[in-house]
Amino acid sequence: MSVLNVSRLKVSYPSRDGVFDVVRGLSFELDEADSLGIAGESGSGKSQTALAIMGLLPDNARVSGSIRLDGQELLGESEQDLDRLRGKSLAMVFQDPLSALNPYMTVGRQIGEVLELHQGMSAKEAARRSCELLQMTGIDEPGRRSKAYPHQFSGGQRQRILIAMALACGPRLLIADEPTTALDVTVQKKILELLRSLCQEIGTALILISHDLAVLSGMCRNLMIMYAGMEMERGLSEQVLLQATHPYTAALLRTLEDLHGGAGPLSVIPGEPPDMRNPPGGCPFHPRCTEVMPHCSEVIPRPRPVKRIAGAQSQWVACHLEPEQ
């Protein structure tokens, strides 16, 4: 059953030079209890996509297309209607937990507020459930620690508190945007394992955004590679990583191999990501692509099923190397 359906999503911002697009015609679906990893360089539109789904883009953003959660259209909904969904059906774990938590409220009260608002619990019931959620996410002495403030916890503990808050009402969809970037490797692994196990336990669909393909491959069943606001490649994580068909995906994987391979100079992707105020024509990756063809600079490739690799089931790529059917 499809939980999230994003169709032809476009996010634009006005500037002195005109309107420029940061997400350009993105489409994908996510089923119940399924997981999607989104990867790409900074500026590829990953976080803008997440904020568009949550309805948290700034006021000057222009959004078009369709975002449906369990069949309900989110674009065009009032702020009041979105507030009824956020925290209950739709939740997000942000990269910086310290700025995402209210420094003037105890963590137990912050979790309890969500339960009172969306579950109709009394303050006493919400306080008890908050302690259960803190314990479930690995916070010791939850009764005592629930009365503490965010600054009294470590970075890893604060991230656990955010996860507890996000999953308190058993949301249909959880978006985690670089949730472990500021944490050390040991804590990062524990947080990711916790996030995955809790989502599987309650059947929540998960979108995980990260620069780290290794993290996404271990966490998510599906993977989408973004560049310049567009989908470059999408499919089952194992297929995309073992049978990459887009030159951009292959270039990202070479940098990952070098990090774990040892000797020799590191691979880099030549050039820089495009300035979205003045993007190149055609395929946005063509100025940096090692397999560029003449028409790559003229025609934008649309996602199409991969046919040239045997066994590449449900894999899509936006590249002229893959002939259209």
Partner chain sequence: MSWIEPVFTFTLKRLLSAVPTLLLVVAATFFLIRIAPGGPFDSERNLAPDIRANIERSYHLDEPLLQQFGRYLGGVARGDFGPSYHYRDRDVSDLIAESFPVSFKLGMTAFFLALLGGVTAGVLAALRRNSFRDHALMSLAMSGISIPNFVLAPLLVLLFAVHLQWLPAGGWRGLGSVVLPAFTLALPQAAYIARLTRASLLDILGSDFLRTARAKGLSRSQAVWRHAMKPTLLPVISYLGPATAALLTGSVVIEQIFQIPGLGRYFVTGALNRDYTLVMGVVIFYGSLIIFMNLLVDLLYAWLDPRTHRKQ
Second form
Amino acid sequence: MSVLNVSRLKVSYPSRDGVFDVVRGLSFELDEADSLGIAGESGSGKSQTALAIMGLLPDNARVSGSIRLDGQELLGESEQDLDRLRGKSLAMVFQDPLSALNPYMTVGRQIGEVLELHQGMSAKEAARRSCELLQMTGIDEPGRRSKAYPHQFSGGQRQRILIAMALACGPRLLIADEPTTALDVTVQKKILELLRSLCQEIGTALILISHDLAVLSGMCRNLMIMYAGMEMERGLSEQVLLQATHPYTAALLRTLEDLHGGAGPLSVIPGEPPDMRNPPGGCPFHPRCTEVMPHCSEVIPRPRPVKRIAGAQSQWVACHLEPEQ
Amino acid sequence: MSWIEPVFTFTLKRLLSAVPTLLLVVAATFFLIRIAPGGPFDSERNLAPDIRANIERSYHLDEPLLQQFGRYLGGVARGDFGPSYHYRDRDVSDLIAESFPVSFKLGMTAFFLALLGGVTAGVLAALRRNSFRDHALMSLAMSGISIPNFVLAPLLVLLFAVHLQWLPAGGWRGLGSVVLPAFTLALPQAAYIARLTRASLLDILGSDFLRTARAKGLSRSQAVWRHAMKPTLLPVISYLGPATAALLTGSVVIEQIFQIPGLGRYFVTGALNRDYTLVMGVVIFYGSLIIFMNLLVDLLYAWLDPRTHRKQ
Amino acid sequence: MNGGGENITVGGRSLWQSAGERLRRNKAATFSLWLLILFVVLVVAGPWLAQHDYTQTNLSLGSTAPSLAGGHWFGTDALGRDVLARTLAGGRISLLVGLVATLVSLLIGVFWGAVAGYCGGRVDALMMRFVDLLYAMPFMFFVILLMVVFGRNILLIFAAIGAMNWLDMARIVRGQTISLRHREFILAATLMGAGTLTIIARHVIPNLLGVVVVYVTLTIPQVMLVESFLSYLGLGVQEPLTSTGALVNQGALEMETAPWLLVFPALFLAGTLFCFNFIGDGLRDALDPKSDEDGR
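Switching forms now, from the form predicted on its own to the form predicted together with the partner chain, please provide the structure.
Below, the chain from earlier opens the complete complex, with every other chain and molecule after it.
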């Protein structure tokens, strides 16, 4: 039974120069306690996808397709019903922990608020439970620290607090949007470890968003590569990494290898990321693709299952290129 | 309690730093008057020289300037601003004690009117940005800023007192007589506060922590009430010091227009009569009031903003 | 912030060009700008346009209502003086005070703020300490006191109101200067051996233009308000000169019998203030890159 089922998700914004799409027909699903990493450059639509699932896109965004949580359709659901789900079944951890926390409220209150809202706890119960949650996420002296304000914590501690807040009600799905980008490298790993172990403990499905392929593959069982609002390749992390089928995935992996001490000139993907107000026709990656073919600029390739090794699970690839067996 | 000590230290520090400011106010007013051409009794013609000298001696005007300043300073410290030059046999302190309660009532009414009206209008406008409601409220605020209250006051009197006869045109009797002056006095400040509140709330509405609040499952209005109001009000609170100064200044004109027997009116007549001690008294009194208000505002701000507290 | 000048280009267009475009899209600001230009032309050309001198009395024509036929379009006051000519003359003084006093506050404020911000350290601390001290002063009352004591001299009005308004300017300019000081082109100028004052004059001040323009547009109406307030109390300019505040005061006394005495000067004063405030708001929004896109 899949916890999350996203199908043909489209997000677009009207502007003076016409409507432009930031997410263009995305489909994927996620099982209970499973994990999915979404990778892509900035502007590839990963954060927009996350906010669409949360139902927190700006008012002028237009969303179509289908997003189902445990079979319940979220698109078109009333705000009141979504409010009941957010924080309880659906939770999110944001990129910058300092600005994501209310600077004028003690962290204990900020965590307790979720519990009072969704689990009907009294202020006293909520305060006690907040301390437990802080303890669980590795904050020392939770009783004293829960009365402190966000600015009195370090960056890593703040992210722990946000994780405690997100997991307070034991959600079905947690979305973490670049949760460690704003943190020191030394802290990043600990936070990611905490995130993974807590999600497994509670049985929460995790969507982790990052531009860092290495982080994602280490953390998540599944991997999805996005480009220009579309899915390029998706499958089990190890398969995608070992048998990258889409030229974009392959190019990303090459840049990654170089960063980790490869010899020779640093490899970069030539060309510019697409302008989403005026994306290229056909496959969005074709202007930068080394394997480009004539019909790539005309026909948008649909994701199709590809099996490169007999017996292995298929991975989904959106490319006109026939994969080698 | 752990917070008492820092609050006490802070208050003490601010009170101490108010002392030089107050001294400056007193000195500036005192010497400004003294380097001015002419004396206080020039207007009284046909004054025999010896009588004049007698009067001047009774007011200690024959002493060296610094000695006079010391005497005046000592008086001010005791709340004694000396005798009025115009209202013979009256002390400036008495005049202030007698008329300030009236100004205080008017000022406080206007203060709360401006605060409540301004904040409400600003919040309502920001919550529906670019809607008709937003545009209407902000046009109103723009009018409040652009139409001087001495222009608005006679127009309102013309409408509500002369034509409709709902409210008295002036004087200080009954609740009805407070309405028009308090409203005209409050309007420009309400307008400033409304614009400030709107800008501040719009800023907060776009902030990450408000999105976090929504992600926790708070409804839009819950998120605004619980998480946005306090940070929205902080800039408004720091404006309350200048707002008080503006209300006091405005009351000078408003009390004149509506013939209200308050301190502002004494100030104007004092100024026109060259009643120097009275004018000085009012300036120093209102100056201290503004300094005191700024102190209160700073304390309130420090109390509300946890980031000004010491790190744990 | 919007410090840019010609150094910053956004998508090939300079900051000022795109700001100008945004300002043109703002209808209230554009309309205000044209109306203000009209006001200024009228006020400057007033003495040649009006058929009557604003001081010329005509007791036989006391308090006549506005009429096109009578030659007094805005009517006359109790002494038979033409209200149109008086409104224009009063407007001229009000605008003049607004401009000159703002200029005074601008000069002091920009100088003070730029020097404090650029020098930093102890000089900065000392200069800003002084500003803090002055902030606590009940300035409006001092100005009134000044007027009472020294008589109503127009030069004194310029100086007094100007000296009252420079504190905000100094603070804003200081903040901007500090953020500018660490930018590359200032460093480059320092490395090339330019002196402190040269750098302030050549690089810092031109780059402050954006904030300064907005500030000036919003200070002029405030200053005009203070001047009209003083004139209303009878403490502003002296007869035979007049200003809109004084005219409103006289008009309010006779509003029941001769409402035109109040209405025309009041409209002119409020209209000018509206224009400046709308233009100032428009400029501020236009120069703020954040205001570019709605929603996202």
